[in-house]
Structures are given as structure tokens and as C-alpha cells.
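Below sits a lone chain in C-alpha cells, taken as the form predicted on its own.
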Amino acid sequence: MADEALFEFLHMEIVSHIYKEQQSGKAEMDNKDRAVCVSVLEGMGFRVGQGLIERLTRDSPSFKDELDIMKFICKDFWTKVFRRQVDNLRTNHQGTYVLQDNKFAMLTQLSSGKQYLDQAPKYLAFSCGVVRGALSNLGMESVVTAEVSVMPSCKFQVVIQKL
């Protein structure tokens, strides 16, 4: 319980900073320093879901294909991650799944309801990438995009790159 609480204290602290750093010196931020945020972001998260994953699957016998991936993804990986399951996984069998989380633990310290609706992106961008990572080191190149509209429940949308 308290390594919950640690790592979603030191996720907002990480946000912040790079934030303020990519504010600094400027009155405000415009739409293009935010996509440099949103970058860094999930670019860290792009790389701590590599090494999850390669943890995580170590011993794990190989998948059969996309949807067992999405799978494993749901129950296992986000368990691991956040400590709990995905609440309902939707695809449209042509590589988009749509993974729902009605209580995801990284806007559950934000608010609940409408109140930091604006704020919402720049804390799920890590996530993003984590998830995409995971994806990355299990052959399947995506974008993985979140959406949210009632907080602290998010719909994360990965699209499979058809290579």
C-alpha cells in the first residue's frame, strides 16, 4: 500500500518538473511546449514498459496472438503496474482496442469528477508510453492515446501498426 502511494507521489512530482522546466523563464506555456512535455513523458514511460515487460515475460510461454497479447496486457501487466485489472477490453477486431480503467490509480489523487478535466493529459502521457513499450517489446508497434471525461476513469485507445 505504501509503494502505491510513493510511486504515484513520485509520478506527479516527476510531471511537475518537467513542466516547470520547459516553463522556465516563460510567462506561459504554449501548445507546442506542451507536446515537448508530453514527449519527455512518454518517452519515459516508453522505456520503463520495455523493461517491465521483458520482466514480466521472462518465463511466460509465447503468445498466440494480438488479442492474447491485449490480454495478458489487461490482466497481468496492468495488475503489476497498477495494482489492478483493466475493467472492460473492447476491440473492433482490425487492431483497435479500447482498454477502460473506471478507477485508474494515476488520477485518483487528482479529483474526482469534472474538476481537473484540463489537467488529465499530462498525467496519463507516462502511462501512454508505458503501455506502448510493453507493447513495442512484444513485437507490436502502436499509439496508445488516453481519453478521459469523469476522473478518475480513463479509456486508453491502442491502435496496432499493421507493418
Given for the second form:
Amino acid sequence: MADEALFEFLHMEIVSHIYKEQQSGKAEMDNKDRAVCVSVLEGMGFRVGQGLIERLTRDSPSFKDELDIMKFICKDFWTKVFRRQVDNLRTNHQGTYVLQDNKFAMLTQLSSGKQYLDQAPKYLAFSCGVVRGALSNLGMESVVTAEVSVMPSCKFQVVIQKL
Amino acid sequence: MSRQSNRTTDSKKMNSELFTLTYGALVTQLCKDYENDEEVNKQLDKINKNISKWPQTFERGYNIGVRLIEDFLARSSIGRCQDFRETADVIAKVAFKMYLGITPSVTNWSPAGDEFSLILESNPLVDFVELPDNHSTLIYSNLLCGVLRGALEMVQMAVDVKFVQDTLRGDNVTEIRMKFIKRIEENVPAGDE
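Moving on from the form predicted on its own, kindly provide the form predicted in complex with the partner chain as a structure.
Below is the whole assembly, all chains and molecules, this chain first.
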């Protein structure tokens, strides 16, 4: 089934819609508007991530520890959502993890280099939310950010919030 | 390992679940942004790109449809349809199956042969969805109408698409009515672009 294309189109439309909504009536977007757009997209991704992780882990046994959860995110969850596994997982063993995906699904259609680099964050916000939502329903509050230097490779930084 | 078997059976479903959940998030966001359901319906729909005042709901579907048709033609290598009946069959049997994994049935042809209904036994967009009472007039899957209209406009057919029945609002099946309006001329005037 060609759902990948359908989801990618829907995602593009959602990003475009949120940005257009924010801009309506104003000549230009300032940084505050951009921040609002990003947090709206991230919030949508959060809800989706929560739902997805519930479906995915319904029948699987509980996880041993934080690292086990992160490995699950990198392998099974990433495969289900982004159709490939994370290429590289690094951690400082103190709650910070960096997930590197060299061919991130949301960026492959944008460019394969430095072109449109400034547009990339718009298309990553939703995915950051998905990861944060998934972790949240697995019992881990986190802050997820993404950075891109060369498309379509992308690094997600997950910082687990300890209470 | 139980996790292994989950993967193989769910792998096809997972992509559609991602799409379903994301669509749900979009509709929720639109409901937050606009006060009444009619606005949201229009947003999901957007009938004509020339009518710039229409709220944007439909526009979303329309924009998706305009791009989806190219993807569809590339994947399916179907040639030009000879008439509206063939178009209906291609939409139901090839396009819906390819993107949503369901095959609606084509029925209720009008005597003139320019209107038909697509009956969907199940609608993947509404897999986990219930409409709360205060949103009973919301046409949840209105994006589909926009997609169909946008896609067909790119192959020079102007059609009117609307939901006649909707399982979310208590009907037994989901029925989409498509009406052929006219064939769009190939040469679009320069001012339109």
C-alpha cells in the first residue's frame, strides 16, 4: 500500500496550514509566530505519538530500563513510523540520548544537501512531538529537539526529565 | 518472540494507523481554531482555488489531491480514462485500494451517467474516532472530498464531491456522491497561474 506518500502529503499540508493560519493578516512572521507554529505542530505530534505507542506495545512485555526503552524507540518504533531504523544511538548514560537518522523520512523529499536547510525545522516539529508522545506514554517525560546540518540526515536529542 | 510476530502482522496496519492518528490530530486542531463545524467542513474541503474567501478545510484536501494524482499516475501507469464510468472504476478499484487499502463499490449511477456513489463499508480515517455530541454536524472525512476533487481537476475533470452518508453520524455505510460537472479545457489562461 502506498500509504507513505499519503502520510507525507498530509504532513506537508498540515505544516503549510499551520503556518498560513499563523500568518493570516500579518505581512511577515516574526520569531514568536514561528515558535507558536512549531509548538502547535509538536503538540499534534505528541497526541499521535501517544496513540501509536499504545497500539504498538499493547502485547509486548514491559521494558527493563531506560536504555531498553530507547532501543525500542530506535528500532521497532522508528521502523513502524519512519520505515527505517535509527542509524546511531549515543548516550551519556545520564538521561541524554542522541538518535541519528541518516535518511530521515520527512526530509528525503526536501533536498539532499544544504538547500532548504532553514525550512527543515518546520518538518521536524511534528516528528519530535511523536517521539515525545511515545516516551510520555511509556512513563518518561522528555524534551525532544532535532537538528539538521546536511539533509536528509538528522539528529534527535532526547533529554529525559527526572523528577 | 511475541514482539517479532506483532511486527509482521501489524506492519501494514501501522502505516495506516499513523495516517489515521495524524488526520485526527489535524481535525482536532481545526476544531480548536474555528468556532463552528461548518467552517471546519469548508476548511477540510475547499472547493475551488479561485474562490479565495472559502475557509481552508477543503483546501487542505484539495492541495493534497493535486499532488497525489501525480504520485498515483506514476505508480499505477494507468492511461487516460475514456469516460466517467471508467474513471469511477479506476478511483474505486485502484486508487482507494492503493492508498487506503479499501475497495469501495460504485453504485447509484444517475440516468445521464454523470453522477455516482462510492459506498465504503469501512473508512480507515475514522478507525478510532467517535464524534462527540457538540460536533454532530462535522463531516470528519471531508478531506477525502477535497482530495478527490483536486486530483480529478488535475486530469481535466471538474467534479462535485460530497458526503451523503457517514458512519460517524450514525449511518450504516459511508457514501460519497461524485458528480461530473464539466471537462476543463487544456489551455489555462495565463492569468490563472
